[in-house]
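Presented as structure tokens, the chain that follows is alone, the form predicted alone.
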Amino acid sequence: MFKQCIIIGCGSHASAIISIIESSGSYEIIGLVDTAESYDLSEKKSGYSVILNLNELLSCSDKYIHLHCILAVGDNVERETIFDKLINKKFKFPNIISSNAFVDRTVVMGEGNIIAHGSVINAQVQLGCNNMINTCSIIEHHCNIKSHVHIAPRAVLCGGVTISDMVFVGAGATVIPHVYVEESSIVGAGAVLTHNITEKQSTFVGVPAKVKKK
């Protein structure tokens, strides 16, 4: 029997969300929480209607807490808010993988985790909590990845690379073996991250990637 799920988040994000959880095939979709003070009970992302708002959830939670939440919220910043506040309603958050991912059996990892189409996760990975892994992504053995993080589509994670927590790491980056990236730090797209990365809310760019003058 499928579980009963609703998707937290109503941006075109949503629709690739959906497209996991359909593809994992362990949940019912119920629809719909939008994030917005306002919002249109017509819209729908991928046949799902809109069913409440954000602050509707939270105050009559007890309503909804039989239902499981998946966040479709891109920004690592506004996930990482959203989770917060349903995890203090006691809400719980199941790790969605798409069935032609691969995620290796040694892997650990928390909750609230979606491992999108075509990602690799390999061996004695840990993954935290609320993490993105999306499309074609590689996360190379012994990694360790932290929480609210956004890996996007075919960045590369070599051997034994730490993320911490509330890093995006852009599309087409590769970091090689062994490197740190400090919290709410950006690796942009098609970068090549070489060396550490020290100070919180930096962003390297390029390659080699250097940091991004403000």
Ligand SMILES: CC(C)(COP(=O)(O)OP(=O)(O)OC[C@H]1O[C@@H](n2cnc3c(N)ncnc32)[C@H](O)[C@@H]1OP(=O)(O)O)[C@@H](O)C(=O)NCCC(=O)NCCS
The other form holds:
Amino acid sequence: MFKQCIIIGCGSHASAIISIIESSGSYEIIGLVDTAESYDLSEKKSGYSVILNLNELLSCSDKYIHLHCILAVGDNVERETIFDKLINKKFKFPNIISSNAFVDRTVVMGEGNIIAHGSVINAQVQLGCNNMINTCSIIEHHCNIKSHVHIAPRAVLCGGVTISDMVFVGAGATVIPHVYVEESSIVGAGAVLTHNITEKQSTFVGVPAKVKKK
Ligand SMILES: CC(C)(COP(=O)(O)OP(=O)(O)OC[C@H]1O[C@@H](n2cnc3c(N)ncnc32)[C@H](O)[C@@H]1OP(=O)(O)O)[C@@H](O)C(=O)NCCC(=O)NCCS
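Now show the form predicted in complex with the named molecule, given that the preceding structure was the form predicted alone.
First the chain shown before, then all remaining chains and molecules of the complex.
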């Protein structure tokens, strides 16, 4: 039987998330929750309507607690903030895995992870919570991905890479084996990261990746 879910966030990212949920084949989408104060009930994304906003969801949590929450927010900081607020209200976040993704049976994950179309998560990977593993990204064996991370389309994490909380790895970036990436850092699109990022909130770009001055 289909479980019922609501999607939090109704920006352009929501359309991509709806596609993954539909592909996963296990959730009925009840509607979208706008994260903004004012919202438009006539707004639709891929055929689904906005039904309320985040403040209403939080203040009437008893009414909606039976619904599973799926976050459609690309920005890590915003996604973490909303996730924490809803977890405090005891909402549940399923892991959503596209039917076109491969997740090895030995992968261990928390909750609220979204694994998009074409992604591969190989053996012995650990994933925390609330991560966005975007289209066609590759997470090789023994990687350790903490929480609130976004791995953008076609990024490749080679074996044994550690990605700390809130890191963003841009589209098409490659992180070579066993590299460590410190919290809230950014690996720019197309970068090849060949050494550890040890300072929080650093941005590295280019091939090989170098720190981008603020
Ligand atoms: C790294 C990044 C976050 C920097 O963003 P920013 O701070 O706004 O940078 P700017 O666009 O102001 O560019 C500043 C300089 O850095 C360079 N630069 C920016 N991103 C770069 C990248 N990925 N690789 C190499 N150089 C880059 C720009 O060319 C520019 O150089 P210039 O000053 O010589 O003209 C961003 O460019 C990026 O790569 N984002 C990833 C996007 C992505 O993958 N999205 C997927 C969504 S699903």
